[in-house]
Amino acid sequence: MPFQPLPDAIRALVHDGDTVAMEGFTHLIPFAAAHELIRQQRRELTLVRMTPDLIFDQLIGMGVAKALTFSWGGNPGVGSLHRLRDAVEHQWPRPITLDEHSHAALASAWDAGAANLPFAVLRGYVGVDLPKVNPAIRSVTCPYTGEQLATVPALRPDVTVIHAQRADRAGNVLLEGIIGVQKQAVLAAKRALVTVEEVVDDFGPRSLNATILPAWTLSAVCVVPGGAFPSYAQGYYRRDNAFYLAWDEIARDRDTFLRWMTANVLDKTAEDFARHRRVA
């Protein structure tokens, strides 16, 4: 499992038409990797994320995605994702199809994918409308009790991309702080790419919820300081709340959005993220 520059890893691991998961909850959101996907002009991707926020608004607005599997979408604490809405409502810059689930269902789907099972079973979707519009939501009868239970297909992406705090010299990766489904998303994927803040000789003292991904689960580790900015990385930099507020206006207008993306993504490199680090 090699350490690689981010552009090389994206070029080798992510192909047009792939299903690509980019997970991270509240912090450790892999913005730098998403921007590299945009710079390399990947197309026809099916994007997967439990909580699509600004990172997917940018990818969708730049024409990267043909489909989205998700369980909630928005600009946290601010409002809508305007580029996502424009794609759904007006097919700009291209049409996009939606595969919407509840949080519980997608978390279960990640567990099933990580366990190499074909589908997940859960008590859910009772008295709600999602099964009427999403044919992937089905049911089975429990062979032991006769109870009707909801099912959803396991998530098995071609590639999972996450951000983490540290890797050691052997390529093992440490995540701390609020942990989402990054572990399951890595284990469920055919290939996995992790960007990290730094490489260390030893992880040192760990918080009680620390998660270590062994090197054998990963396809590439890329050292990208600030790679989660403008989200935060616990112990490294704070969330840029002002940017999340500013994004609401940036993304409302197509031309304003394209100008911002050209100046701040297309004309930048992954290394530029290092200049935006914040002191925790």
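Got the form predicted on its own; any chance of the form predicted in complex with a further copy of the same chain too?
This part shows the chain on its own.
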């Protein structure tokens, strides 16, 4: 049975120094699991996420990460991620190494990781500067047309953490809506942890092609209602856009940020935090 309390699952599956992917493309971002990482003071992580978003701004600001693989590091529709900027521009609270790509490249790298290939090929990076600063961006020649195409190493993290709508009693997990790269990220990882909104006896009638991760692809399933807040879970609660707007002020200043993290994360539980969500 893969069901475990979140603190136990984080303790068992995520170790200092691991490469940890936490995916969810705007939707289903696993905030509760990230907060648990912060409470357990995990250190020296290489974090992987296409869109770092507030979840990695918090992890980076709390000093959890030594390196970051990403493709777009802003607060969507709002502006900067101030904690990410502070780490890159002023090495606060510690220096961070960047492994920067484009969305197309990381999406392809996830696909390649899930497919157990060592690299992905894409029509990408034509005429731009990123390959000059990231030596992981290389190329291959098509054995048929002679064309040069860009390559990116497959993503194969130690652990992937995602949030999903629900699990059945057997521990199979169903996602729907904006599904992002989560299936790929789970299948590409050595270990996978999923937080879910609820457990149901049976998924019941569903699309024949529903996005379901069988229990045997997962290391742990943790029931954490509201575990994606202030992101959202389609069918459960809405994205808290007001919070995303408010974060700009909270994260701009180091002390304000630390006070907020202490009051809302370090001194609190996942249940406390999730209480703020608004039902869809």
